[in-house]
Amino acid sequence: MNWETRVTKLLGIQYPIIQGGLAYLAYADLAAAVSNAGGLGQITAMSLPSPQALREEIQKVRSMTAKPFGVNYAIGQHGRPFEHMLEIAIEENVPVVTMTGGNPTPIIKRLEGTSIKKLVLVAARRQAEKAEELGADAVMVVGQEGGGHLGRADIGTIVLVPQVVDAVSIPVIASGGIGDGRGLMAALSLGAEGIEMGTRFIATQECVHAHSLYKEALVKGTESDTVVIKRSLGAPARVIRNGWTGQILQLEQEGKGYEDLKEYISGSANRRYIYEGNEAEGFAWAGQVMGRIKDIPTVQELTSRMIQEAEDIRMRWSK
């Protein structure tokens, strides 16, 4: 069947499926696998230690696939500078740059005049309108079901996506709670022209940096096994519920500020869980879609299954 949408045409991909930025996990193996399967894989730039490391990762992706891929910039990490990392993407002329967190204005302005496509993750209608005004080529809209950082308003994907579709003229990509062919078709029926998946791509064989215990937690857990932390800091984010996140929530309830929380919510605490499987001393991002994850397939197997599920739905609808 024909899967062409404005998103597939914009990005030069076969299927309207984008892999999320996935801090500390989205590297060449996963990105190339997603792109080779017909979607858009991504590298997470700001998890890398240096501009040279990013350049090497971009070149590694290119050695593994001839298809388009993206570089994600998580720009809301307490003011960590990103400009030197962005220059590498420009020098390497990557096909796509995506922006999550923070103010995307500097990146969009810097990319003006290049051929690089600009995608911005938003969690509210006004943010989407602003991204379009700034010159974004498309927006990715995440509902409160999603993993990682979310919007401050608890608006679900099924309500938020059509709001944004009606508010902007650029393509909309749905994110949050999507992990199979039914989610893909639901997103398209809401007016989105593509989907972004984060949590589901962690539970794949090519997400080689994720510890097996992390992947097993995604398979065994239910939609009730996530919790939102950092609300008190104005940066709500969904994680797997465990003892460590319970301590974070207790500190927040006690009115503790960033200085008291920073060791608990740090990148080091995140890496202890996702790299070492040390859930007693760390946390891991995950969306409610973990309740729909039942296996750890290859990216190709997952993508083929999703497309088959979606095409079966199309056939039923056509009857």
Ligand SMILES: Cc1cc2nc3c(=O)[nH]c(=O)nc-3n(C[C@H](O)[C@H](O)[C@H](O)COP(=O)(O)O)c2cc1C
Second form
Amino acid sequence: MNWETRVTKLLGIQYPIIQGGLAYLAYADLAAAVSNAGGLGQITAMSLPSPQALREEIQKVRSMTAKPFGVNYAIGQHGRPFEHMLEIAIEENVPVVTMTGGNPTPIIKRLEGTSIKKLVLVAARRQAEKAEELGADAVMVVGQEGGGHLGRADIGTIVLVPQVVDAVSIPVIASGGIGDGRGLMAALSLGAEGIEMGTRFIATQECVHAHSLYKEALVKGTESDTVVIKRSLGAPARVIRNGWTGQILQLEQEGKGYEDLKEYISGSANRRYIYEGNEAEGFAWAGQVMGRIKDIPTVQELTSRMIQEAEDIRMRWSK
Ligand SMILES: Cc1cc2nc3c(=O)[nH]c(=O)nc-3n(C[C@H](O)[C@H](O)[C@H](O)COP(=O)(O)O)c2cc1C
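Counterpart to the form predicted alone, namely the form predicted together with the named molecule:
Expanding to the full complex; the earlier chain stays at the top.
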């Protein structure tokens, strides 16, 4: 079956499936596996300690796949400067750069005139329009079901995606809550020309940095086992519900500010759970789709299964 969309053509990939930037988890093994399976894998620049480490990781991806891949830049308010890290992606002439979490203007402007494709992850129609005005090649739009950072307006993927599709003329990639071939077909039905998945790719063999307890929590958990933290800080983000995130929500309810919360929501607290499996003293991002995850396949198995499911749906529809 022909899977060509404007997204597959833009990115030079076989299937319209993109692996989301995954802070502290998206390194060469996962990125190369996704690209080798026909999608677009990504590494996450700001999880790496230095520009040199990023250069080595890009080279590692290239040693593992000849296919296109992306480098993701999450540029949060409290984030560290990204300019040196961006120069590495340009010097290495990576195929794709994706960005989120802040004003994309400096990244898009710096990439103008290069062959690097520019994708912006947004969570609202206005942000998508702005990304198009700035010169983004495509937008990814994440609904409220998604794992990690979300929009402030609580709009679900099924409402947000067609709204954005109608508002911009660049291709739209649906994100948030997708984990199987049904989700892929649903996204295409909404007018998206590709999907991005985060949570589902964590529960794979090649997401080698995720501790087995994190993957098991994704398999065992239901769709009700996530909560949104950091809403009071204006940066809502979806995590696995546990005692630690209960404490965060309690502090937020008590009206505590960033200074009181920062230890709880820090990168160290995140890494304690996702690298060490220390669930009692940390947190892990995940989307509601964890309720639909039942196994920990290889990326190739997951992709083939999704494509088969989607093709079965197309066959049924065509009858
Ligand atoms: C553990 C985790 C870390 C994430 N880190 C990033 C990141 O660094 N950069 C980014 O663009 N998106 C990040 N995201 C968001 C994903 O790229 C994607 O938009 C989201 O996971 C989609 O929702 P899903 O989890 O339902 O698939 C993260 C998501 C998760 C679950």
